[in-house]
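In structure tokens, the next block holds one chain alone, the form predicted on its own.
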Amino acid sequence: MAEQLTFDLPARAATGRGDFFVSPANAVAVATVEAWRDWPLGRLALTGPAGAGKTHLAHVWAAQAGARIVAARALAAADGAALAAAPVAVEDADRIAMDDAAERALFHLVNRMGETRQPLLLTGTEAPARWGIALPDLASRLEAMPVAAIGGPDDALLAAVLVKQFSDRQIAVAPDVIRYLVDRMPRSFAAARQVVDRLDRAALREGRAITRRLAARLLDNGDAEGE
């Protein structure tokens, strides 16, 4: 079969509460998220390994909260004392580590949160004693955080992050495919997303729709491993 010209489209990500799915995996961390009101001092901290839905999650508490969401390393350049009139969500905080300017940025912001009594949440792959900031008057208030934590994918949340990120490029798999790769691919988020980022260049370079067949040659090819 003559190989078609593929193009990188982005994809579109679903953040809206009825999107994400709730498993055993992650539902205490959803409960605590959305009891936002009752976080100790405003604040928590949300974890989870690449593609648990933490970004997602965030969206969620961000529309529930009236929050605007920032990315940690734009902090220095971001109006501290504007952010700080409201909710904010600071993502990938536990990138910031050694970033002296970032670092300071976020020290000072969760000074001003607390001053304005306006949550805040972080997010980072790892409990934030785990990060490594080496200012040690924000390192000792991340360490003091309450923190959320995603746990690795069961079975079912597995399924409804393949069926999701399918969705999110406008694919339909059929059920048996989507069970298919449950029980083969490697188990995390992140060999997810690569499963499905693999099984969507193919199907485009073919000209064919995903099937078990694919996905089989995919798996077996070793061309999904896991991160």
The other form holds:
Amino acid sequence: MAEQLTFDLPARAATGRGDFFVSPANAVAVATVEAWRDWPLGRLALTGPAGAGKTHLAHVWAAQAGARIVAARALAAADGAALAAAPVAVEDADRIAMDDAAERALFHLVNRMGETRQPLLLTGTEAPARWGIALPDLASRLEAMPVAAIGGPDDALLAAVLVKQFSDRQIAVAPDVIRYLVDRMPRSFAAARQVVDRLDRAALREGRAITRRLAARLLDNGDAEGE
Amino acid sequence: MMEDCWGRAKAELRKAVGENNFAHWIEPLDFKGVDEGVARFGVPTTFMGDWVSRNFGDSILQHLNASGAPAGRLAFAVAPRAAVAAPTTARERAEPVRAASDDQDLPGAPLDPRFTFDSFVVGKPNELAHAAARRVGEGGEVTFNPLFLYGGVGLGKTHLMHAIAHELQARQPHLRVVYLSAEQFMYRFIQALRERQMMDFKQLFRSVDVLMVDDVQFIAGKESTQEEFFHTFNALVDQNKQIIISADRAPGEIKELEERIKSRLQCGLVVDLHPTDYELRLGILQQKVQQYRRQYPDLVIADGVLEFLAHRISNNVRVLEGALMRLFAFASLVGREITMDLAQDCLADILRASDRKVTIEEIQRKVSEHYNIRLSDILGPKRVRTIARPRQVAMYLAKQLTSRSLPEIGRRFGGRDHTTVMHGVRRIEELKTIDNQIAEDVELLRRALEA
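Okay, that was the form predicted on its own. Show me the form predicted in complex with the partner chain next.
Following is the full complex, with the preceding chain placed first.
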């Protein structure tokens, strides 16, 4: 019999504040973002590894502050003056390092928002000092920004991330499966995303539910053991 | 009538809250009047309203009442595009001319109220630039035109320019002082071209008394903008109007800048801001701490932290000030004293080139050194407390500091089961809360490994 084909349809992620799980690993970052009226100079860099919830938190903040969300790469083509009139969240700002046009656009946006006194949130994997920004005036402004860092996940957060990833895919998973995974999988947000993705595919392919046994087989295949 | 009350209250508030606070927080308030005991103000941002209400609310009420406006409560609403401490005469014409541009009768950018001569810390590396800026700020006879300030990033060029503008405006309120970045000059120029309003553009820029253009290197390579800048420049110099320019390097060293502009820029006074020395940096930090004391009165900063920052962050004043600001914001959020340890944690991204990825092997080595036991014992089967406890500490750190799975950690500890790792981790978590020695050991090791 032919194997069931699976399609890589992107799951729609829930991005409300109520869907955001706070644990000791991200509590300070969440508190800092939520205290946005007190950001020094009205700026904040939100950092953390892939899958840590930066985008989610940026959406939560955008809803609270009435902010626009822009991808850093789209900045060069955006109307900076219009953007600067209201709060802005710039996503993946670390990915424009060495892209001269985008760096300049971000530089002018930072300055303009300093003038309009609108809050600006930037997200990136690491702190701005490590982004490798080429434009010295931009680099120094970014390095001077306060940083809210989400660290690696603790057990509670790892479990919450798994549950959320499953539920974004409309999959209900028994608590013992989550517990089983948390105790055995690599302890990173990226790994959580991978594990859920692979379990989802395997379950779909084989037409069965996600159980501890399936999880065990998958983890024993060893390849979930990334860095 | 009510306006007069507010005027009198403002005069009193200026004395009560100090010049700096007044310029920053009170001056930009847009008084709308008092009705039914509520004094209403327009503010540029909700943050500003919250801040003013929290910090100056009582003073404002007191002085309003004393000046004859009976108010029991303040209300702040965000006003569309209220200019913040606008340097220009823009206030009289508040109607937005074109959307999304700060098009009022003068084309400048708002001044930062924090950038005054009072808040500029003078030291050997910047004393010449400061003296020149002071001289220009006094106004009167134009002695050097243009004043050209240059220096590396974050050494205070923009601060000095804003300070000159504040000073001139305070001494001669009728002066049309325009401060803008070279990028904004270009933006306006292009906009004027597109909307066929070049005559307006020319008239506007040629009618100012003082023109300040920040970061002029940004028009390098932009030919038509340079051309227009050149003409504006000449027209103003001919009328004996003061021009102040800044750049990141000396005029002669700006690439893709026309020769005739270079030579024009050099014909006034060219002064540079040198990189800061340790004493100047420490002075800057001390001055900033005084400012933050007002904002965060309860925060304690341990001895040696400022010296440490002045020593370690040497390249850039903006980053240095930013570092201190980050420390205060973080310490106030978590409610802790600013110690060396807190500084090192909070500013790791600036103080260290990269976060090293800690490996399980390093953890095992460090832990065995710390407890003075052999590495082979940590990996081996011995179960005596003097070996087992350090092993559990190492497992705990491996879980905290690496992203390895628990089965993987177990394998690296001599082929142990992941349940053994879980047990060890739990044990250390418990002990940390009741045994100070363990808690200290773990903290010390974590720092050593992450350093």
